[in-house]
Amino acid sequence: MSAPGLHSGESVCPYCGVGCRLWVEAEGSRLIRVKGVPDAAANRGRLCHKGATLWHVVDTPDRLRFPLQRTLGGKFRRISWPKALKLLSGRLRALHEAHGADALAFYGSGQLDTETAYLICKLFKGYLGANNTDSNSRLCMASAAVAYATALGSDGPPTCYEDIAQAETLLVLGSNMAEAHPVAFDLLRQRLREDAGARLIVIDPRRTPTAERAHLHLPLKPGSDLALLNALALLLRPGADRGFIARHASGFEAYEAFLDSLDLEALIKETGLAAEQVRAAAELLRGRRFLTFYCMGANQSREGVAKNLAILNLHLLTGQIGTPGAGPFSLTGQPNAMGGREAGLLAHQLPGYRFVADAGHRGEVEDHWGYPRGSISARPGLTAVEMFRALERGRLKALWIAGTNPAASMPDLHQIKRAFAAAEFVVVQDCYHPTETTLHADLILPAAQWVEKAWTGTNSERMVSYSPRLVEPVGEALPDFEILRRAGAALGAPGFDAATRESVWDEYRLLTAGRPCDQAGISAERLKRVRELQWPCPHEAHPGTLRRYLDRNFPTPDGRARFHPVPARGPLERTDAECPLVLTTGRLAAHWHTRTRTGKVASLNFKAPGPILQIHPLDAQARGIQDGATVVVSNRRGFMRVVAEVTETILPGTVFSTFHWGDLHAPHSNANLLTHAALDPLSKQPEYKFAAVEVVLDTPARMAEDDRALPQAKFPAGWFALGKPRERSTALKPSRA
């Protein structure tokens, strides 16, 4: 709790999944400085620009301070917490009684703490019988999670940040670490400075700031990742660690037969790379400890699980796993995406890496909660994209959203707008209003910020960290945990009335005992004392686990890791004469997600004031586009208007933009108006990284024509302060698709 006058304390950064610990200085409830903690495992005193400017974003003019209800006129009015909870519980109960549990859904976030994620799971899956809980982690890390479980038997990376200092080759695929995870990338740079023999390979269609530091950059064609990874496997097979494979892996015969069916030259041709480049990469991996970092470029694809499995195949083939300085290391995009998965927030999961489809798992959780057997449905719930499809079609009636901004971050935003228009009841829980999503809400609940609450989260290296409350929440904002606790009590759910954050954490961590993500030894009291511990940590005398699988014993039925053949299917959408360019999307260093925080910091806005489209000079010249010109990017789903950045850092035939800017910045400025929602069949993660588009020079006549064509993307004057009605219109009719 905050004290009068000057005071300070430790917290955890609420941005990416690196897990930087912060030293926060405040005067009363006003933050005045944020610095890195020198002895923190993740950042060792480092901070990126976003983290260092966090003190700007807590008490802002658009902070959501009180519950708000939409009126019949479409405006918002302040209501009390008792009225908000009565409205929330009454509407959920009525829809549950009228349409059943499957009519309700909760869409959360990797920004929610573990205690909150656990209560969401307990309330919806346990008490209400609705497995429709999911997280925007589905958009980021689902493919990595499924691949870990499929090949190694359990979600969760086996590696740690200390491995960077022992790796001989650092392989970065589908990740612009320098901009998206800058503090972790600083550790890579330090490794390269300290050991002249260490090498960095970067696989990316763009020459990003990460690729600029590489000893070898492989600018492969978008969508050819599997071709490259399988080509590398063919080149590395002669030196395979067959002793490791014989003792610790299964499925190698089928995998080797798959490799025999491939044509190395054809694979290399598909990537657009020179054979010398691919062979050079194999040489930098052969016989060396290598650590692979990968993120959205591998995950956000309809073959995201296959790409992840191909990465794991390389580590199994060479025996480079379960040893210091080597292994697969998926980078997490949000501060507690890992913790949400551990707590069971995803639609197919239960706490402790259990699954709703497993009768034994359901029974264990029901007994732990004291709920009757059969309370938890055996059918996996709707995932993120599926929720909005079901909302549009009327199958889903109520959607509760917390800590995320799907009206800007989901693929194919036209469908998302139709879904909101068809919804019967939308609740949005956030720190700010308006956002693109709060404007669609019937009820808005004010959430406390990261520094205004006590919370627990897990970072990319399985480090469980505690963050205390350092300042008082603004207005009547409440911690996410407390909002869920009060909502559960209002609904009559057993065990919610007297719950405290500490009691909920201890209830949760005991449910992980004996599971792959064992946190039984990380009690609330212990974590307050030591600040951070890595799981598995099975008892309170255990020091935590730096690396997994050092004994080469994997949590599979036979204790072996598993190879998987991964034939390529390619992107669902292909370029053609009408849409000849490939649009790929990503982040910039200055901003995070949809700018609900970073958009409030002047220095970050100065670095990146608006959305851009990177385009190669050859493609720009063919279209009469000069650097700095406004262009229209379009396809069969819609269009966006953006400023061109003509650069040779991108391949001909490919363009790049970001998803940071939405309708609050300007109508038609979000790349997700063009992305599509093709899903990986296993992870249900959408394909953000490949959309066929065309780019043309903008003109005043085209601007006027485009604005008439899509009136639903425009907000009326005065919307910023008061919101806009969420109502059906001819422009927002549900699709039959």
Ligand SMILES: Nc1nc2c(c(=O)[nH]1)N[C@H]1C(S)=C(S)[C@@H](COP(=O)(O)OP(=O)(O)OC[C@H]3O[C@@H](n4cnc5c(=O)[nH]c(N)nc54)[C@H](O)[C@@H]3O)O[C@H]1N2
The other form holds:
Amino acid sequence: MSAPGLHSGESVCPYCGVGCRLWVEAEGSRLIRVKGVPDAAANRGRLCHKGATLWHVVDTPDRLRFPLQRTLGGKFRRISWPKALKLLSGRLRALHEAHGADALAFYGSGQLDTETAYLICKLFKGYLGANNTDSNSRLCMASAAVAYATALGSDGPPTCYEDIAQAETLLVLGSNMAEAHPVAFDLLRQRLREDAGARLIVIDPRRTPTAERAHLHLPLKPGSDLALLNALALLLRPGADRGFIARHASGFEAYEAFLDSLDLEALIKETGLAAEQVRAAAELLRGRRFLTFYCMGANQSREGVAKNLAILNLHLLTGQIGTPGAGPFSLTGQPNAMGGREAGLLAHQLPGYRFVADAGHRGEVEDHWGYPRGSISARPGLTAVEMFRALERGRLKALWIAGTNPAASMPDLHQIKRAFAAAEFVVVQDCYHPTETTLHADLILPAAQWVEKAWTGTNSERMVSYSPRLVEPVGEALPDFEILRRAGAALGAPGFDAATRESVWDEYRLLTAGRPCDQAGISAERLKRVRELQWPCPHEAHPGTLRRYLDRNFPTPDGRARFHPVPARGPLERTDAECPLVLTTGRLAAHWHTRTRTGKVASLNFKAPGPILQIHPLDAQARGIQDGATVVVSNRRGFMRVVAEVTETILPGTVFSTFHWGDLHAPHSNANLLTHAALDPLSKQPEYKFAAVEVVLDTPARMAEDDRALPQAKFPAGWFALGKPRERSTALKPSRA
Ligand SMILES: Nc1nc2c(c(=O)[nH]1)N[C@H]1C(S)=C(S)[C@@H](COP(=O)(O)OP(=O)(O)OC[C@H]3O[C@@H](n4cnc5c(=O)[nH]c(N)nc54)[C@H](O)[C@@H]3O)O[C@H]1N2
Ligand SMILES: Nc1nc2c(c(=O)[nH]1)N[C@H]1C(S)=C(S)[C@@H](COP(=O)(O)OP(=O)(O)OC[C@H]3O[C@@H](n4cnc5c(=O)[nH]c(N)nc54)[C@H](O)[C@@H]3O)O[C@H]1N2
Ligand code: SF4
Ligand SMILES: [Mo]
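Mind giving me the form predicted in complex with the ligand, seeing as the form predicted alone was just shown?
Following is the full complex, with the preceding chain placed first.
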């Protein structure tokens, strides 16, 4: 609770899925310092640069302080909460009546807390009868979630951070941990320091800061992971753990037949690596305890599920799972992408790792909610990319967005703009205005930030954490949970009116009883006391579970994990004479996604001041491009203008850029103007990591031409009106009791 004068308390970092615990110091409602909590399982006192500078981003001039409604003239005006909720419920109800439940959708985020994710699921899937709730986890962890469930019988990593200290080999594939999960990467570095025998292998087309630390870096051609993983399987097969396979796995015969059909030399050739490099990797895995860390280089592909299954195959083949120091460890991107999956926010899910397609699961959830049988539709809802396609085609009429900025982060932003133009009603719930997305809204709802509310989330190692409210929300901002609760009540959803955060958490955790992500023993009261507990935690005396599957009993119908043959399809696009380079995209250490927060921190901006393109000297020379030159990257979808960073750390033929800078901050500089929405058929995750492009040196004539043809960046409506300095803004806060 915010107090006058100096005060402090514990919180959880709202950035990445490492889940560092923070010690936050404040003066009144103003944060003044953020430090790491020394005895926190995830960070042991450590923080990265982003986490340590969080105190800058709470009370900023562009914080959203009041609900805003778009007026006929296209400007935004302040309205009261009762009016905003009336508008929201009135429009949703009218569109529901006119077009049916499936005309409504909620696009949420792995940055929303579990209580909110659960309420969204209950309101839309239970009360309104529309399974159209999805989140940006679809762009992020969907492939990992599907593969875990397919091979092991349940989503969720089996491993934990403590495994790092016991692993002999650390295999990192398609993850730049040093920049994206820095505090977890510290644990790997510590392991390498403390045990001279431990080895780090990094599989990434770029020599990233992560790869710099590796004993073995495999700079494979983008998109060739399946070839590499299948080659490794062939090399490891002679030493396969046949005892483990006979007792605990199924599908091995079909998998072996698949391996027999492959040609090792051809596979290695596809990766562009030398045979010795691949053999060296196999030697560092053979007979050793290994952990595999993987992230977007594996997931963001139209064969993302297959890449994940290929990783799981390797662990099953070698028996390196369900034992300390070994196993697959998908790194969760966002602070609560795990909790969102557990609470059923994704379109095909229901709470407790249940599925809408399963009649038994629907019945269990309907009974728990006290809603009539048949309330939940059997049809899986629209996933993130599908929502924007349906919006453009007019099948979807209303979209409510919270905790995500799709107008900068979705693939093929041209399509996203067309979708917004076609929408009848767009609600955006964010902490700031303007963002690229709030500018498309009819109604903008001000959300409290992480320190301004009490919330629960789950990190990458299944650690469920409670984070108390430490300061008052700015202006009239409300916690996401509270907005959902009030909106549900306004729509007439039973139980929403009297719900509290605690009552909703307890309702949710009891619904997970007996499920693989069992949190029944994590009551709101207990979690407040102990702060963090790892699931499964089935009853109140249970201490939580560090590692899953130690008994090698997998939650599949026959108790066995399953092998899957994983033939490669390859990326959708191919390079050609017009677009001879592969654009792959990702992150920089200094910025978080679309920079609504990190863009406000001077030292982070100093480290990464603007949009860049990494390009190899050979490709740069061939185009007359020098380091620091402005270049135009283009393909048939569009172009972006960025600064060339000529570097040998990237493979020739490949270029790398980011989606950190949206149109508000650097017009036409976002890689998503060039990415495309080819989807994995099972996870529906888009292929952000492979687009064919060409790069040319920019010219003054081209710049002038573009400036004439394209709409110029305007100061967005409301920017100055909302940009009040702190001294004045505090005067707008409601008086505190
Ligand atoms: N600083 C910072 N940290 C973050 C975030 C952030 O925005 N900024 N976001 C968080 C979120 S939500 C996420 S999902 C994670 C993402 O974390 P990461 O997945 O580690 O980050 P990315 O940069 O997207 O991609 C990782 C690597 O994949 C490589 N790659 C590209 N194509 C391929 C390929 O075909 N095969 C292989 N093997 N590798 C390939 C890229 O070169 C890149 O180095 O980071 C989280 N942490
Ligand atoms: N080209 C390319 N594109 C990508 C990726 C890639 O690798 N390459 N990665 C994809 C991945 S993995 C991800 S996860 C997405 C991320 O993409 P986004 O989710 O669009 O990125 P953010 O900038 O984190 O957007 C979060 C928004 O929520 C707001 N916000 C922050 N906290 C809260 C809160 O508590 N409540 C509410 N209501 N709002 C809040 C922020 O101000 C911000 O506007 O991007 C995807 N896009
Ligand atoms: S590593 Fe992740 S969770 Fe930890 S401080 Fe950095 S951004 Fe926050
Ligand atoms: Mo993500």
